[in-house]
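One chain comes next, on its own, written as structure tokens: the form predicted on its own.
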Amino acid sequence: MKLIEQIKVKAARLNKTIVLPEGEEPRTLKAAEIVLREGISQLILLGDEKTIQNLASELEVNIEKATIVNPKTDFRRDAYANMMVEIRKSKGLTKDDALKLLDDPLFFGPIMIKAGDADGEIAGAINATGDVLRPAFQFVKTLPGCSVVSGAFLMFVKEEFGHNGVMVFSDCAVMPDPNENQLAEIAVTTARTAKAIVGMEPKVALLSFSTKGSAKHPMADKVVNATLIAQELAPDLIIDGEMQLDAAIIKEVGELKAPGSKVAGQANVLVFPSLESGNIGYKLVQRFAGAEAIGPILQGMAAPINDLSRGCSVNDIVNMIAVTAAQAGGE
């Protein structure tokens, strides 16, 4: 069974609630059909019922299992209101600014989250990364300890590499120059997510143009010392760098030059020094070598909120909320 329908499985006998902000968009209710046609999870779209109703209409497709929230109307914006002028107390949000704030689906869905009524959202197929990810960030905010949100791709590769197959990359999509301390997070992070969701054993490399001291620059200095505090941070994972990506990755060069390492030439997991660097290496690998890139995954969010490419398919969509709702179930 392919890895993706591993995840539909276990997400379908997790039955999480993921919200839909983008509720009169085609290609998110295209993707609802799906998803609750095969059980994958309950779901909540957000927007004018009558709206959704007629689109859902004309594009013949059937979502009488979902639930439909107008954010504009909805009986709990008081309560909802009174909840985030209690997180952004500190920056002075009034109730009005609040209630003005509900009306925005991309500020209606978090909030959800925060008061239990949802377990996960996706949005992003309308809508830039920033202007989903800026209302998670008030008022979802990120996991107990930790500091740093990232985002990560799986990424369906040749067999002979990673994980039978698939590879983890990050980031790709949040911090653009994280500092050593930072990086040290997000391998950690992206470590725990190849664990949880594709049920890896992880061995995380952190790239550079060096290996091992075969370069000196305040650059690969950065990922040297990210290696030292990860592993600090979690002893009980598998973390190695600095490392150029062919000594990560084959293991004759892996041999060569890092000998004696656990993860070279054979990293499944494998995170950029940045976000310019991890963008482009995603989308090098999505396009020349055909690879399949699901995601970014959001990782150290205190609740799984996931963003969506503008020009992301139905299927994208639909295998979105099938990770969104795995992470939800925090196996």
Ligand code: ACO
The other form holds:
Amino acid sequence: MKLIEQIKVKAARLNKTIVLPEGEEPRTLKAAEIVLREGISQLILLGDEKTIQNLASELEVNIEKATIVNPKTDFRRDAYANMMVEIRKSKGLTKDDALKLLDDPLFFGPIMIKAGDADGEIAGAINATGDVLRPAFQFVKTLPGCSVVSGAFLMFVKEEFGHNGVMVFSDCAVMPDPNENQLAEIAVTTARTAKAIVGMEPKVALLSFSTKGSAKHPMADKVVNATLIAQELAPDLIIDGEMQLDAAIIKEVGELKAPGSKVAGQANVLVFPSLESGNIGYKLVQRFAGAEAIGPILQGMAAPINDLSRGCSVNDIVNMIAVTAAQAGGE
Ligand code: ACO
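Rather than the form predicted on its own that you just supplied, could I have the structure of the form predicted together with ligand ACO?
Let's see the whole complex now, leading with the same chain.
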């Protein structure tokens, strides 16, 4: 069974509730119909009930099983606002400010999760990444012991690479310029995502333009130090660096440039040194090699909240709802 089908089966078994802040958006409604029909998760659509129902009739989609919640009139607004004030009191958030923020579905969604009224969220079909992430950072926050949220992609490449053709790339979506500690944390969280979602034994390569000291530059030093920190943070994981992409994934090059490495030539998790390289890197593989890319799967957040690309298809939304629901089960 294909990995995404396995994830859908897992999600269906968990029967989690996913909130969709972009409930008035056509692709989201089409995806909602499929998710509900296939029983992948329960869904909450945020928006004006009449607008959503009219759009659903126009599109001829059946969303009867979804719960529709209007953030502007919902009965929980007062309680939610109190909770928001409590979370952001050190930042001076007032109740009036909180109530205004709740008008915005991108804030209402994460607050529903914080209150235990939903298990996860997917948005970003019509909103920029930063606008999806900021409310989540402010109110849902990171997992205990984790300070950095980052974004991983599952890349479906040639069978000969990675775990039966699946590689995990990170960070391709969130942290523009991580320092060495943050990069180390990203490496460790990505390995855990690879294990949990793909079921692979992660072999993590921290990428650079240098392999084992072949170049001297502060940018390479950052990756060298991040590798040492990551190895210390997670001695149970197989992590190595700094290494170039070819040394990470091609056996002969790995043996030549990084002899004795447990990762070189067989990496299945690639950690990029910055968001520039990660974001450009996954898109190169996707566009030139025709690799399917699922993500970004956000990792390090206290609850699963995932972001879509604005160019996403209905199928992308369905897949990401399944991934989010599977993450919500702690799997
Ligand atoms: N992990 C955890 N918390 C974070 C992170 C992070 N990576 N980044 C910011 N925060 C927290 C901050 O600590 C802060 O918390 P506080 O308010 O409680 O003090 C809060 O979030 C806001 O922080 P800012 O630094 O003010 O947030 P800012 O808006 O500057 O940046 C953002 C956050 C939006 C994620 C920014 O880093 C960004 O724009 N990243 C790039 C996103 C992007 O465009 N990706 C590419 C497109 S995605 C794709 O192509 C698939």
